[in-house]
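The form predicted on its own is given below as one chain in structure tokens.
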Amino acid sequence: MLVVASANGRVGIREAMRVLREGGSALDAVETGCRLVESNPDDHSVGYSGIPNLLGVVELDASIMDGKTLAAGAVGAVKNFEHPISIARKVMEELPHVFLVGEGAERFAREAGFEEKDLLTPEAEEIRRRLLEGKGLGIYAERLKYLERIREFANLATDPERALGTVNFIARDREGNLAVGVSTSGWACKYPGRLGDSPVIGAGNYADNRYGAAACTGRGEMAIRKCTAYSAVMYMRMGASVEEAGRRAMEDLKDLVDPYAGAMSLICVDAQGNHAAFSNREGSRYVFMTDEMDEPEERPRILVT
């Protein structure tokens, strides 16, 4: 049994492994891990206390995928619900749809019994204020003239700790089933309604028991355009090792012409439980834990420049 996560997943990885040890499914494990990060007020890239959008509203995105059945669920631009990963799973299990966004996703969450919560914290709002004023955009934001300075502001994407953030989990249970969960509050000060790769199946998240699973963090627009998570799994399907598959999926991003190109990272697990992680930024790390380990281990990602 195995759980692999982005570095901020350390908050939830022990509990995710406990779920697997007690006989829970890979889906249960990734949902559990994501929920703990979503509730972490010190993580401003996910869930409660996520950095709000341009107008000061926290919008959350999430997706989940079952590698056994290829079933998937996703939600985007969700306001006032702390656990979009659980709403995404409920979409997967209860609806004939895969993806709900905005008011529709929020209506479904209420009908499904999820409790509403104010997600905006003073700390997250202060980060938003500093980011906008640091680029001289405070008054532009208030006047809704964001587009006049979008290119300048988008340079914030070069700092993944401030502008971009996501948590992702991949789990492999005792039956060899794979699952992936991804949750995010998205790009700091994003244009209202913006969706990155996290809720997009095939871009930020993909799992197939036969070959492997992958999940992305970073500038989601890049992963959307190259279907990065799906590409990594397809390279494994073509016979590539987990390390080769991840490298090739990352190298594919070089084809993009993108003036806002920023940090991109990837975690991968193959059908046998081998894992690797990648980034185009030095110093990026990930965590993993097997059922034989007492504590998770953190490792550097393979640098793909």
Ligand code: ASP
Given for the second form:
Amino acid sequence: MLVVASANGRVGIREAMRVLREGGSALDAVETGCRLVESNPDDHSVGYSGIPNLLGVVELDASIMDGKTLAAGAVGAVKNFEHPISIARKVMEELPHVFLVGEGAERFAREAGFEEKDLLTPEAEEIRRRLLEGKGLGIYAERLKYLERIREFANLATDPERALGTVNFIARDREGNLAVGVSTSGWACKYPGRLGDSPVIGAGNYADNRYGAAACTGRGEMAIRKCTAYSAVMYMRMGASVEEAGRRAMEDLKDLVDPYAGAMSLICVDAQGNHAAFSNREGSRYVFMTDEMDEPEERPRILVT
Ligand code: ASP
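Now that you have shown the form predicted on its own, what about the form predicted in complex with ligand ASP?
What follows is the entire complex, opening with the chain shown before.
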């Protein structure tokens, strides 16, 4: 049994492994891990206390995929619900749909019994204020100025020192089933309604028991355009090792003409439970835990420049 996560998944990985040890499924494990990160007030890139959008509203995205059935669920631009990963799972399990966004996703969450919560914290609002004032926009940025200066915003949002991110979890349970969960508050100060790769199946998230699973963090627009998570799994399907598959999916990003090119990172697990992680930025790490380990271990990601 195995759980692999982006480094900020450290707060949830032990619980995710406990779920597997107690006989829970890979889906249960990734949902549990993501929920703990979503509730972490010190993580300003996921869930509660996520950095709000341009207008000061926290909008969350999440997706989940079952490698056994290829069922998937996703929500985007969801406001006032702390656990978009669990809403995504409900979409997967209870609706004939894969993806709900905005008001429809919130309506479904209410109907499914999720409680509403104000997600904006003073710390996250202060980060937004500083970021916008750093760009000379004050608290009430206008749409026009945002669009005029989108390049600066893109840099701001993808600067790794801003500690922005997303959480990725991949789990492999005792039956060898794979699942992936991804949750994020997206780019800091993003344009309202903007979705990245995290809720897009195949871009930020993909799992297929027969070949492997993958999940992304970083500039989601790039992963959407190259279907990065799906590509990594496809390369495994074509016979590549987990290291080779992830490296090739990362190298494919070089095809993109992208004036905003930013950080991209990827975690991958193959059908046998071998894992590897990649980034185009130095210093990026990931975390993993097997059922034989007492503590999770953090490792540097393979650098693919
Ligand atoms: N991938 C996320 C997005 O594009 C952000 C991140 O991972 O930093 O929304």
